[in-house]
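To begin, one chain is listed below as structure tokens, in the form predicted on its own.
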Amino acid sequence: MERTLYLNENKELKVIRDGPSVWVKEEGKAGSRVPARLIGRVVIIGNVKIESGVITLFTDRNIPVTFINYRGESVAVALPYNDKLPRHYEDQKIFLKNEQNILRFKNWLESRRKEIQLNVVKRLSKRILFKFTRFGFREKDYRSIINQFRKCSLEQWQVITVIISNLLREMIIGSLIRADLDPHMGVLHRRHNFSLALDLCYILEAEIDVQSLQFLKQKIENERLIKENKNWYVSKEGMRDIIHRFENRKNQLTNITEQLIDDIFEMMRELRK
């Protein structure tokens, strides 16, 4: 499993490139270097001294680089430079060719949403999950049981699942990329950037929540989300404490994100019949 690079802000951190690697470097500490060739993704996260080689480095080798800030903003993101389409580009089209496939599409997005919404309340509550099974559930009925667990503002909420939502979207655009489909051409979000990415996100969601409740179950004791200016913020610890959590799921979220790119190589497949 390749590695994810994360360089959080640091006014002593730099980033230089040194041929294929890396060198990550801090004032009064041993610097690192690190093969380029062992790192999937890249997550830069505020201010952070880096030369413009670094960034290149990586998106010749097709691996997107990310920038977010401390409210969990997406600033940027640079992908690598390609005048040609992705290899599945016209296949893609077939999702969007008739209103008949439009809903096979959609209705395959609610059916795998609901699978992971399951997996999430039944991690909250086997009692819900109980209950949910027996006498199913709408979505209003599932985000009525999230609600009932934050714990929070809704814009302290808004913070810690816009940053966790990043993270996962940066992952899958990497893995669509290696795919060779176009991360723009989804359908639930039609015509919008990454729509394809926000396509696989939406079915991810729970995810996102799940891993917010229990960020913010942490956060009093820890300082970990701070108020500045009237706006909630991330601390530097409490980023480092959504990294480790993310990455400790990052092995499960990347076999899901690779079943649902399967599923829509094999709906492509179907729809061409």
Contents of the next structure:
Amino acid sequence: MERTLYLNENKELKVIRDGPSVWVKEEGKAGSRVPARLIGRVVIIGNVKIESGVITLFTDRNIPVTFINYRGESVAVALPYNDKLPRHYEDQKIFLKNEQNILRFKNWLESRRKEIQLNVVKRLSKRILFKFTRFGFREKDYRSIINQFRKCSLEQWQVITVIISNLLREMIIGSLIRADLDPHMGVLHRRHNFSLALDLCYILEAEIDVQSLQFLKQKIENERLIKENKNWYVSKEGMRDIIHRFENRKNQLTNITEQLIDDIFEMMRELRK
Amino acid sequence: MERTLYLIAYDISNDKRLNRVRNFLKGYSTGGQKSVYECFLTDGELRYVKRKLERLIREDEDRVHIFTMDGRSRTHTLGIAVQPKDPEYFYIG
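For comparison with the form predicted on its own, provide the form predicted in complex with its partner chain.
Everything in the complex follows now, all chains and molecules, and the chain you saw is the first one.
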């Protein structure tokens, strides 16, 4: 049921609300209907002509709407206005209660992050995995491995990773809202908006790296990154490719996120004792 | 979740009931024409849609057809019509 609706910039595209669904008009094409009940997330890329009713249709149903551009910048997230706190808000406060709890949460973040990094290294090179598991590894060891595989400029790399991390963040925010957790109640990124979502994103950062590497591998054949006014942008085809890759991996990513949320509940129970 | 394609067509004589039926079906349809809706439904959803439509229409005046489409067959399309599909995600643009 939890499908994502991606609306990509197109001059002829017009999105209007039609009862419990959205109606997408495109010149020279038959209109298409997307019922809101099938949608779990909405991502709007670039400048899309859209009725404000479309945004309220989704936000009324607790579906986050994310706005991104072709550089992954200027991100905005529309969420429903809710004067009530999430059900587990008070329980979540326990993570910030004292230094010991903060440290425990941070240790959990680091250990989970390392686990995901090892999984990614396993996909990149069995030899390096062997080295890492035998002798251990630090953050900078992992980064140097990714830099070795990167084979593009840092700016190009950032454009891709920012877009993928936005897609991932959107997915995480949706999961946190469904679990009735406050997405703003994180530890590592505390005092930031969506800090808990950012914390979980920090764990899954290695997944962003591997998807970016896969995208860059493809890029050699087709130009999917374009340079305009000294800035790098992802082309329309490139955006479609990134989304397709992300969607192919979404089920696994959702499962990992659900496990992380289970861990959070487990920790809350333990710390309450 | 396994979904089957159903074509739902209606002929409603009263405007108020027509609007109610149309609004209800828009929540389930991913394509179709003015009074013909393409709906990919699970068995449970189909049961719900049937029950709801029964309540929305007047048995002695209105009619609704629910056609089950054979999943193996391909729809012939003409003009700007598109093949009915039930995608994993919606990408528009």
